[in-house]
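One chain comes next, on its own, written as structure tokens: the form predicted on its own.
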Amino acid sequence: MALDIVIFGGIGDLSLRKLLPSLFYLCKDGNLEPQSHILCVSRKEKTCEEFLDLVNGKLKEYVKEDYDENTWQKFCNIISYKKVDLTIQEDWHGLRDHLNISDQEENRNIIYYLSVTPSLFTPICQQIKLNDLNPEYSRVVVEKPLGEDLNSAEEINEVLALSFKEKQIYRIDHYLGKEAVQNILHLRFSNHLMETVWSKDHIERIDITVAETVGVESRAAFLDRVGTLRDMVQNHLMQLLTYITMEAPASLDADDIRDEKLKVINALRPIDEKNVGKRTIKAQYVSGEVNGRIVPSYLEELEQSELETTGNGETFVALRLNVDNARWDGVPFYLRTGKRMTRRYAEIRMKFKPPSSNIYQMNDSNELIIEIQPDLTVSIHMLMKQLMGEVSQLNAHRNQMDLNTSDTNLARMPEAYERLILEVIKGNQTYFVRDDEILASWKWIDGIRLGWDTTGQAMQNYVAGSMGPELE
């Protein structure tokens, strides 16, 4: 099958750091058909030689020891560069001539990857429609942020819908490409043991944590404007929450799965001005030690960036929420995410209720831990008699049973973008976010932000290198 992949923003950071290395791996592993073609588009003038030298250098930097000349020779034969200024109609005519699109074609796919700021979605989609570049066999991939609130998300969805049908739109959240996240549904719905205890009757609480050690880096202006609630919770943590809590879908069809995720978001108890003070924390880091070095405070980093910022963006968020349905009624969910924290990791930790007859008088209980990064591990913490201890001994010992662990002897683990691009090529929307899910999550998030504004909730501080303030 003929495949054309057109990357708008093709020589930007995301393309060079993630997309092209992922496509290089797909080529290396034989997942791209020989008749595939990758076209990188940008408004900059660049010769073919300059473009190939740039891509070659970045591949060596990012794929490291997996780089090889044989794959590069195959890869450079299917990639090219074209200057397209969004405001110049002749450039769009040239793109159409290059793609040679016909509505009557069979066995062909065209994928447009919008690796650009959302402000460019409108002119790109308008030109795609104007120049008849959107046949039925075309698809479009869009990156987050998909809006910064409900209104802007609605506008973006309306723009996409003008040029593409929903079945053609792939909204990326790269967390859905992670091996550990994709394994959650298998763990839940293919194991009777897990299925029978996955509810309020057995689970006391669930904690979802995504911690980062980096600061604002090159995203200072964006992060200060939107804050961690909108940058991380609305997408990444919301996806983890829906996978953990959704009901079994009617099938593995993409829309059946996404229907169940949407039901979870609609069942979230609102957090607003009435309860936002008790259910949320927002905070910024002050100077502290991270990975053995002293780092400046958030506000100092903003000053060093020399960008126009307000200093109002939160770098840490903690939420206590409830899913008001029959399965999860009364179970508290704690979501935490922040920058400049103790270590970089993402995990889901499920704490089970104590046994009904606690004859050993234990304060501890079983836990199921799903590690998403940096390791990919599912483990159960069980309480057992301490080795060589007395049978009647009351101080039971916590033991960890690993259900699956990262193994350096296994084949290379595909990176999230590599997995997701392959799913787009296959036409599988399972690991992509639907329009109604995006809007529902923004509506819930906007309630928190309005609650903060209405109550004037204070910004707390935490020392860089810590795990942030505690939410009871």
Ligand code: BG6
Contents of the next structure:
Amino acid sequence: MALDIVIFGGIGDLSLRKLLPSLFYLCKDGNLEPQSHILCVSRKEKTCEEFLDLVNGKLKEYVKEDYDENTWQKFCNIISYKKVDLTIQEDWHGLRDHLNISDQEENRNIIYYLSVTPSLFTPICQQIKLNDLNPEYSRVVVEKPLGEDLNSAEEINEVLALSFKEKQIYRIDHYLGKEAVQNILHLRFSNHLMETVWSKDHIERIDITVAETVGVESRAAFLDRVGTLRDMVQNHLMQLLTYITMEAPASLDADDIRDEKLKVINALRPIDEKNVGKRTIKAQYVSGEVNGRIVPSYLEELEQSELETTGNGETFVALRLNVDNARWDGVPFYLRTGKRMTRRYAEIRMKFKPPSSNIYQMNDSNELIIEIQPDLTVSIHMLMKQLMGEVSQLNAHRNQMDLNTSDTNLARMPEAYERLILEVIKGNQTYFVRDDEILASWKWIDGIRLGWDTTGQAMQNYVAGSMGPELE
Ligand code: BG6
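Based on the form predicted on its own presented above, generate the structure block for the form predicted together with this ligand.
Everything in the complex follows now, all chains and molecules, and the chain you saw is the first one.
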């Protein structure tokens, strides 16, 4: 199938660090047809040689030992560079000629990847429409930040809708490209064992944690402006939450799955000025030790960055929330995420109720732990008889189920971007966020922010290298 991928911001950081390496891997694994073409676009002048040198150097840096000359020879035959100044009409005409848009081949794919700041979505989408660059078979890929609140997210949706139908729009949340996240639906809906216990009748509480060890570093200005609630919870944690709580979709059709996710977001009990103090914590790290190294505090990091910041952004958030529907009525969900924490990991921990006849008088119970990173495991915490112990002596075991079946021939686990780009090429929207879903989650997040503002909720501190303050 003829495929054109046009990357706006084609020589920017995301493109060089993630997109081109992912496409290199797709090429290496034979997932890109030889007639495919990747066009990197930016407003800088660059000769073909300069461009190829740049990409070659970055690929060696990012794909490391997976780099090989053979694949590079194939890859450099399908990538090229074009200077397009978004404000110059001739440049757009040049792009149109290059894409040979009038050629209405059946099954042709044109993918526009907007790897640029959202403020450029408007001029790009307007020009795409003006120059008739949006035939039925074209698609557009965008990724966060998709808005900073409900209003700005609505604006982005409207801008994209200028040139593309919702069926053509792929909003990336890279957590949906993670193997362990995709596996949640399989775990839930293909195992009777899981399906039967997946509700308030059996589950006492659910904890979703995404802990990072990185600080704000070069992204200080952005992260300080939006804070962790908007940078991590509105998107990545919300995706984990919806996968864990949604009802079984009518089918595996992308919209059936996304309909169910939307219903969960709409069932989230609002957090506002009335309950925000009890249900949320926001905090910033102070200096401490992470991975054996003393790191500066958040405010010191901002100062060192010399960027314009206010110091108001939170680097840690904890939330206690409820999903007000029949399945989850009364079950508390604890979400926590932060930077500069003890170690980097993401997991979902589901604590089960004790058995109804507590003859062993335990204060422990079963847990199901889905580890998303760094390892991909599903483990079950079981209580068994202690070896050679008395009749009442119990031992807790965590038995692990391996996500990778033993017959897998995978030499490496593909990165989230690689998997998601492949889904865009296939035209499968399952792992992409729909317009209404993104608005619903912003609406809920805006309520928390308004609650913080109205009540003047205090910013707490935590020592870098710790797991942050506890929410009861
Ligand atoms: C990004 C956030 O979306 O996700 C970053 O903007 C964060 O602040 C990153 O560090 C975390 O992604 P991952 O895949 O490393 O957990």
